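Next up is one chain by itself, shown in structure tokens, the form predicted alone.
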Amino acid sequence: MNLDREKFLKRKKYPIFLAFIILTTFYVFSDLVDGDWNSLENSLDNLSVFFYESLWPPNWKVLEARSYPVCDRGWDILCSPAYIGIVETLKIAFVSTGLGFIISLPLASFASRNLYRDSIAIPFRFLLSSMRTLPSLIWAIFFVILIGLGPVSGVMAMTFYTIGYLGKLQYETIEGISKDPLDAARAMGLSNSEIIMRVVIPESANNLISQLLFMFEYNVRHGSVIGIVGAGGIGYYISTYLKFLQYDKVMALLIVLFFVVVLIDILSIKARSYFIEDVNLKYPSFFKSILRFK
């Protein structure tokens, strides 16, 4: 009876907490605009003018072959800025996500306080924090200066950020593992490295895979940003078109990027279905038709 009462009292706190968040957010936003709400008065009209005069309709010439160098492929679209940019972005995202995952998992294990004492875990947490403190755009600027323009700088920049970002998600997942299997493994005399291989990774595999797929999708989307500073990918073409005020071509590239991200999300759902056990996931008929679910 007391347990039910405690649950009831906790649930009563949720609306109070939600109201606190809403009021605080409104107050802080009001402070940011300094009480001058007139600055937002014509925002929708300005957006409408910009959208219909500069962005719409999209300029689909980005799907046509570039004038130079001469296209030597069977289809012109394979030589188009949109195709070349998105393929390079996917390559950068794939390599950086893979490298980031391989490096971040050992670091996250050392940063887990249920595996190592604080004198070891805390320094590794600081290391991971320092790597994700700088956004991938700043990392890209550093590596463009160190290495030069091109996709290699993009890979290095996104790898460093991936290690910091993914590492935090991983050590939080590891710390969420039940104590019972860890205690049992220690009672058997297993070392920390053996515990990680035999207990931690199998117990947290579903979450680790979900995080990996999420990070790949994130890196694809962020590839449009790092390319602006010369780190390769579709962002290079977006930056070029922005400089020449060709917003309609930018809009076309963003639409292409949007559909690629949606496709990656759909494939991620399919990939997760192989690793999630005892869960009856229902998919919309649209997804079923694409993924051919039985």
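Model, not experiment: these values are computed from the prediction. Rigid core here is just the name for the largest C-alpha set that superposes within 1.5 Å across the two forms. Numbering follows the first chain given and starts at 1. Compared with the form predicted together with its partner chain:
Once the rigid core is used as the reference frame, the Cα position of residue 259 differs between the two forms by less than 2 Å.
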The other form holds:
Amino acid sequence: MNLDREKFLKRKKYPIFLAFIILTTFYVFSDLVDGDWNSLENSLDNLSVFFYESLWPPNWKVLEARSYPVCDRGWDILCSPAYIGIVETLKIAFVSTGLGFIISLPLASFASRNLYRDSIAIPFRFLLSSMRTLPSLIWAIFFVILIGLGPVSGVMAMTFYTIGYLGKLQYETIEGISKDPLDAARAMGLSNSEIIMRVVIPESANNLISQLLFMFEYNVRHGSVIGIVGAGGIGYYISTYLKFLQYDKVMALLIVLFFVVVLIDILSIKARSYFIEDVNLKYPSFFKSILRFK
Amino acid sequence: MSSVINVENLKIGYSSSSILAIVDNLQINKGEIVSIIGESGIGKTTLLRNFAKLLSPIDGKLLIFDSQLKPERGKLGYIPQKLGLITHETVYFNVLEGAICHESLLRSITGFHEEKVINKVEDSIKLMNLSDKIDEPIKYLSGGQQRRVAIARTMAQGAKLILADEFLSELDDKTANNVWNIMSEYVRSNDITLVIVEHNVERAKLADRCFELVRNQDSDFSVLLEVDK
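Return one more block: the form predicted together with its partner chain, after the form predicted alone shown previously.
Next comes the full complex, this chain leading.
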């Protein structure tokens, strides 16, 4: 009887916890607003005015060739700001994800406490978290000052952030692998580098690939932001149009970006489904992908 | 007969304040099959992990191959309870993990394996009757076949001492007996020492010597006693 009562009370904890979260959120929010709720009152009207007067309809001239330099490619769209910007963003994301992965994997191995003792792992964790502390936008500002405007700064900025972010995901994955294969390999007398190559990477390969694809997707989205500070990609065009108050063109670029990200998301789910075990991920319909769009 | 494991006043556990078991005196000789039984949580796995040099003893003498240091590469094979195989990799890949003990670090990391290493892998797989499963991922194999892969891995590494931790526990009796027979036949014909933690008392008594970890009446730790067969 007592046991049932305990179970019941345990189950009751979840609604209490949920209510606590909701109430605290509203309390902190009202504290931030500081009684000035009027500022929120007209926000919807403002949004509709801004949307219909400035953003809508999107200006699809962004898909036409730029007037200068003269387009020498077969199709006009290949010389358009949208195409050039998105391709550059994809290139920046691709290179920085690849470089980030290559550098972060050894660092993450050193940061794993099931492979190396704390005196080695903790400094590497500090290194990775310090790289992660600065968002890619700040890294981009830093590299634009250091290297100058252009995609190389973008690549450097996103590589640094990728190392920090991916490194953390990787060492958590490595620490989560089963103890048994590590024990068997250690007892055998294999060195740490052999254990990493023969046990750790094969054992966590599915997760590592899945994280790599996630990071690429993430970098494509962030690639558009870093362009705003001059680090190349579609963000460069977005920031230029913003400066000249051409919001309809910004809207068109955002729609292009949205569809590219959705497309990458679909491809990445498809690719990840090959690597994630025991999860029956089906090829998603287009609508479902939009619903889980982040 | 030379002793492979030599223990005197060994205290094991995870800290000096909580000793799990004490082993007064134990000599395990070359080519001997020794089984250890005992109730759950009494320290069987901890004792085996100490033998495998995965844990350091709290106090006392523990010599493996007459040395306090880690045995040389490949000489000691440890089969954990869940076998320690890479489950989504193939039989070949897993057995190769044992065989790389015979080559240089550079070769094992880069994957340019020597001919003798490849031969060792293939021979071990053949001896364990797994030739038709060579490219099959471990997760698609039956429990008995997975145990045979684990044995093939220790075979490929050329282990002179095999420590197996309850590795037959999840099998039905018929398969477990079959795997036991394969294992004992292999170790006996190659003069290999086997220390096996076993749940099934009947099977444990098939070993040359059987020990039991029993709780000491007056204290929290357990002691290792030889069981009369």
